[in-house]
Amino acid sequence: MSSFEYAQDDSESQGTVERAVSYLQDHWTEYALITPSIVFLAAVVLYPILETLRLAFYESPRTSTVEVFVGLQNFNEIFSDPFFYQLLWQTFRWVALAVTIKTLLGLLIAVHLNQDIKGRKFFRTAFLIPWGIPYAISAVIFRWIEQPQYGYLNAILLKLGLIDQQIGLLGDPSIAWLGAIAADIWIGTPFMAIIFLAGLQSIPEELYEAAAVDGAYRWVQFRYITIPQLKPVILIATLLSTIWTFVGFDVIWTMTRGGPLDSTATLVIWIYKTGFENGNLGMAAAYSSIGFAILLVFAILYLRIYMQGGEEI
């Protein structure tokens, strides 16, 4: 490199530094105001994530402060264990069915609440109640409803003649997850309905009036106007619900504690059991790291759709 090129590089570097200093001098107030938030987030979010990732490479009993570096051993044990894949299937089943039903029910409720019906304000408020109740309390209510001897569920099914003897829904490993998922759907559907309702109210009424003039039926209007206009909202709400359902702990733990025979355990439930019941913090951290990687994919997807959806909305 010639002396001229060196001098040109020095000049460009000096120019970059001067611009950066000038920019910070002009915006130091903004950075000073957000610094406490950044420090707080680093303390309560970034540090736990980094500590969990570090712990995943150690053997760390809960009852001891001694940690032994084991490299990838925890991950090797997890990926070679057939139960891990059963756990992933149970988690996927839990998330897929719950989010699908919450989305469809939420959309159905939102469409009807968007109509000019009597008592609309009351119904809009009433539908929010399940979402406002603490999850653990809702789970206790559903556990009581599904109780085999005194619960409402068995009484109704017997009355309708659908069953000829009482069934213990939460005690049967093959169907216990359905009992827990019913509670999660009851809790999560109001959020989806409110989000969809807000999206419906942003659709211009002129579109429906023009379609009605052209002779389009309500189903045609719903398919070709409502769904396309609501698409960004549906995508964002569905992805948010997917993340929240994936990390859901309260409902399953309160109703079944992951049983019977671990048939209702999800990845989050198993992380808690491994770390705090079995006392293996290193293995629990490895499970958490895998769950973090899965959620990171959802988060990136959510942010990309949110940015695109924000422009369209």
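Numbering follows the first chain given and starts at 1. Predicted model, so just to flag it, every value in this text is computed and none were measured. C-alpha atoms forming the largest set that superposes within 1.5 Å between two forms make up the rigid core. Compared with the form predicted in complex with its partner chain:
- Core-superposed comparison between these two forms: the Cα of D26 travels 2 Å or more.
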The other form holds:
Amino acid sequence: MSSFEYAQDDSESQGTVERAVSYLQDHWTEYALITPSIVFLAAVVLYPILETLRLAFYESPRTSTVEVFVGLQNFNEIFSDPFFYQLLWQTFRWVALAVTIKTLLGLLIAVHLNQDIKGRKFFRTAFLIPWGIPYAISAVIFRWIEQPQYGYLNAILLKLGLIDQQIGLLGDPSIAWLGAIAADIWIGTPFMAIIFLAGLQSIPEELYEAAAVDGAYRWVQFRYITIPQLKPVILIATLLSTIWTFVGFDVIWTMTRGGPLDSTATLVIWIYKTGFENGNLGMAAAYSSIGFAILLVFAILYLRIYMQGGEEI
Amino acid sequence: MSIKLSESRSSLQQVRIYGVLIIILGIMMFPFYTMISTTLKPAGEIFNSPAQVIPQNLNPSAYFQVWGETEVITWVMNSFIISISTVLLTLSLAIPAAYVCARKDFVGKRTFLLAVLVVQMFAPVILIVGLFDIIVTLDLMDSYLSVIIPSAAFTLPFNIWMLYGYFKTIPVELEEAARIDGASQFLILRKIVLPLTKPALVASITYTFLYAWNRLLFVLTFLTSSGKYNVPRGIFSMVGVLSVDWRMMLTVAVIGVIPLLLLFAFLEEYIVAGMTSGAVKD
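I have the form predicted on its own already, so could you send the form predicted in complex with its partner chain?
Whole complex next, starting from this chain.
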């Protein structure tokens, strides 16, 4: 910013265009170095966004190149379909439950890892692994665990006497989403734990020492020191987790493809199913636009929190 | 919470902490146990019902069969091709951009960095219809590039921010000294700045590598011939609607996870540094 002001001061007598040209002459290397990134992101992210928004107003079968402009018809169809509201509810409950459990479990792990114990690094590495392996692999492992006849889950529950006959979690439309969410939580919890652990480590020790002198109990310490100090980290991690859970595709698609009876479908699953299984790209684009609008709200929230953090750019 | 306080803690407290950690670890490791123990059972014993959680007989034959019965080697090779190319592409774009943003002040820099941050929010699956259109238009369907290009684009924001933050911490005086000695800008970047940036570079490389290795969406949508599949797509292709060869599939899964476990064992510190860089400020 400041150099631009200097440039303006130097050339007050010149025209705007000339000033801009001379500024560019002085700073051409800077722009030359960021331009490839800008062009790349514009072509691979910005253009598909615009293309998706455009297609939302067209009827566009995947198998042909014919596109017919239909105005708001796709959106009318979506908003008058009762299933759309069912889909929003399914998406909401998926995100709400998964993020809540990931946050609580992550906090539990982080608090216990932030202790002076032997083997801390080992535990940290081990807890991280579920986050780092392919989602599709985690999903098939959970499918196998939950398999009704041969899966370990049923074998253990039977042995413990918790059930008296084998249950097929993923085959039952009323509970299949819980079977799928287990995998999502397993994958997402490590991120929360690691972020919270880093946050805990940045809390000044003096705060706890002062509290210890006051004879504060551990729960009081946790409630009145840890949680308030950790609040910014919890906020940003929960927001990121919400976004990632909302757009999570690989896990559900590999476990159930949204079934049975579309009971595990979320908005993004429905986008994919509409576009690539039913071959209706225009409708898929319309669903995408709705997802895009929801993401935009999250993005603005994220930016606001980020700017409040006082990060200097 | 702190080291000093914990010194005075009773050993009972220590036991409690270990107890909680070990229980959680046990639950988190259970899926791995399930995967590995299943692949080590003889073929017939997988279909005992109810399942034997502790295998009666161990038999590694699945690991000999898998090479002939599946395309696992091809899939692992493809995963390496896709991941390494993605790393090279995204870093060749991110390093110059991050470096110039950390060192210079110019009009539009702030907008550029914030725009990049927003891009990170827009998940690929929301844009998949538009992306599909472009890949078809560019005639890139069923080519590695159809996966490498979007993977690089969606990892670029993280890499620019990660490296930008790190470049800022390197004292500019080091570079000025070299410049006085007559070193070119490129030489300075290569010989002075990049070696000092090693932790951030390793974090960037690991993050990008994992992203490209792990994601199913692009491969599922853009690659059609099984000879080009990566590990997740290969696994996905083995999950039929009616029948699944669980033993073979889980064996492929174990093989696909091994390179990642090595990565974790050696680079855990860098991975953690990368994960926390965005969400925690020091």
